[in-house]
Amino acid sequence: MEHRLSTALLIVAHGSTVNPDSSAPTLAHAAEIRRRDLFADVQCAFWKEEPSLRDARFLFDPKTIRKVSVVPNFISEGYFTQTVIPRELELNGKVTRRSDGQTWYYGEPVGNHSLMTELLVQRARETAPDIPENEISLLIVAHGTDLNENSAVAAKREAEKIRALGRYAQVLNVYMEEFPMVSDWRELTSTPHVVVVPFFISDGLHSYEDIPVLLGIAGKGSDSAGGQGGDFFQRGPYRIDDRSLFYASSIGTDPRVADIIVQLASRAAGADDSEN
């Protein structure tokens, strides 16, 4: 990136106040880009930890920062990044030029990456390495909400583009709060094999408790999903009515989105040459 000296990375993230390890895929891919060497500077900022968003915004010294570029660590664009991280950083557009001399370029969600077709296939490759692809239903998890119809949208179009590459018997897009289902997975599937793929930033209260009680390999009010209790996605395959199912970490751990980061960074930046 050019100017690199005078132009700093903020990676904003939803955190959780409940859960560490919300945040720690957002710090580990920060941590990496820092070691790139890329940014004179990269931080992170969370709606739900410290430092907050609203903090971040004296996060870089105007003397020396002359460049933020913002990149939301989230899945789809929707009320969080459209509101809540545009709100509490006070900018104004895709480049807000602030009273101090800064220049802040606001990227898109990290989801929104056409790399993320790739990673989700890869995490599926990996979580059931000895089945052949025919055999498998995918099914990309993602929260959905009547709230936003946003939220369902990147899981919707992830599934399309995974379908139309022919590789699976199956891949459908579900939900934890609206239909599709994934607590249906079994009427939903006719193969006997199923990979389940969390289209989540990070391995948090939802993959751990939520979607494990929603598939039936984890019951209610159980603690063996949990973070603290072991790593419960390498357990599988799950038998479950003479059927294999795998469950796979969140794709926002793959540690190639610290390449997404980047690359949004600079298409973020890449804006104000569009402006003139």
The other form holds:
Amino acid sequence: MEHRLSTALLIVAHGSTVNPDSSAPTLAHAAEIRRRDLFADVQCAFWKEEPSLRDARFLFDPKTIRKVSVVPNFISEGYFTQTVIPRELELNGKVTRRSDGQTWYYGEPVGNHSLMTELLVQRARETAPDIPENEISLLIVAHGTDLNENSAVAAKREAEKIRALGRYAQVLNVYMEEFPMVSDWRELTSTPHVVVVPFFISDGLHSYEDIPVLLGIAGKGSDSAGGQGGDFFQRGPYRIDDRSLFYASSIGTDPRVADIIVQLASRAAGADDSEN
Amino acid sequence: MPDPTETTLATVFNNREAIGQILIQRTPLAGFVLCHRDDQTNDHVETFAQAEDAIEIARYDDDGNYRPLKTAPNLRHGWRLNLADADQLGRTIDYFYPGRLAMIEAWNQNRLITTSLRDTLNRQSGMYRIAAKISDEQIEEVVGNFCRSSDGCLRTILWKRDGEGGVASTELPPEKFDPGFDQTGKNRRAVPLLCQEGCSLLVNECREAVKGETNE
Ligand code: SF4
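What I would like now is the form predicted together with its partner chain, since the data block earlier showed the form predicted on its own; can you produce it?
Complete assembly follows, chain above in first position.
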């Protein structure tokens, strides 16, 4: 790959000052991509963790690295991808030339990639491997009413694309804070099997606690698994009434997201230099 | 041609034995042994051998609380990390203190740019925009409390309060701004953890101060 010699990859993500699992998938994808040896360097930067987005400007030595491809590990376009990241990294659009001779390319957010649809389907299949798809209602859960991201729109788009495949009995986009609500899953679905996949970039309070409570597989404030929210994903299927409910971890934790990041980085660096 | 990582590390660690709270000892076989600087003579430690083990070690403090600021002086005790070579050492330090080696390298090459706290605050948007309203007096106090090395953060502050070059906080001792000073107070030759711009946690503290929500 021609990028190998002088292009570096910078994966930018939100991170968290309270949730240790927030940055974990981003770091794991970076480690995987580093192993593939496709870029001169692979680094991460975070809004809420270290290295910071501001640090990122100094992570790559301009003597050896001439190009930097920036890929936002976000589920959708929004406040962070459109305002915060360009401002903090001092990007002026898709292509930014720095005075030190480095060129920075700004890619699309991970959630926008068409492979996402495939990942959601694969994740659903892996979560309920023995159940025929035409007996499954697939629920794609997003936050909804999120001022910072258009996650509801993105989840709706993904649900539409999966529905168009015609494989599942039902495919629904549901939200934590707006209609259709994830807590209404019993009324929204009519199949014996229901598979729930959170459309988030990482696991955390939403996938460990809020969604299990809304689904009725955990009590409020309970952590019956003894501290590790991730156990919810292993302990399914949950029998509720006469239905079986399968619950997957957030889609962003899927190792194949690394493929998406690589593709977005290459696409960004291939952007026509005349664009800016 | 030597590996550039090794060259940088060799320059950075030349005659230095520590970075932040981590002691770095060379082994006869070109490897490295890392431990908490308080644990140099402690043999009752858990032993690790992978750079990636540093991620877990750095994540929680001695009480099991998540460490949102990796340069805070609350690295957990009771571990030893045996590393095979300089490449592993570089990766490990980057897990313990993410980005700090790259900042030193940029600083050594005269390309690290500092940003005054006023510029950082004036740039904020959304819920952090209000932080720019902070007074100079409040900055004195917030920075003095939040960034101090004893229980706040071990970085050496390179940024100024404002464009006039005002010191970040007169409540901090002059050593807080001296990269030659060992911020742990152990007075050994340590690699400095540089702070070229106020971090997002400090911006949040400034916001809280403006909103009158500090616990002080
Ligand atoms: S602003 Fe710098 S010195 Fe202060 S707490 Fe943040 S990183 Fe540490």
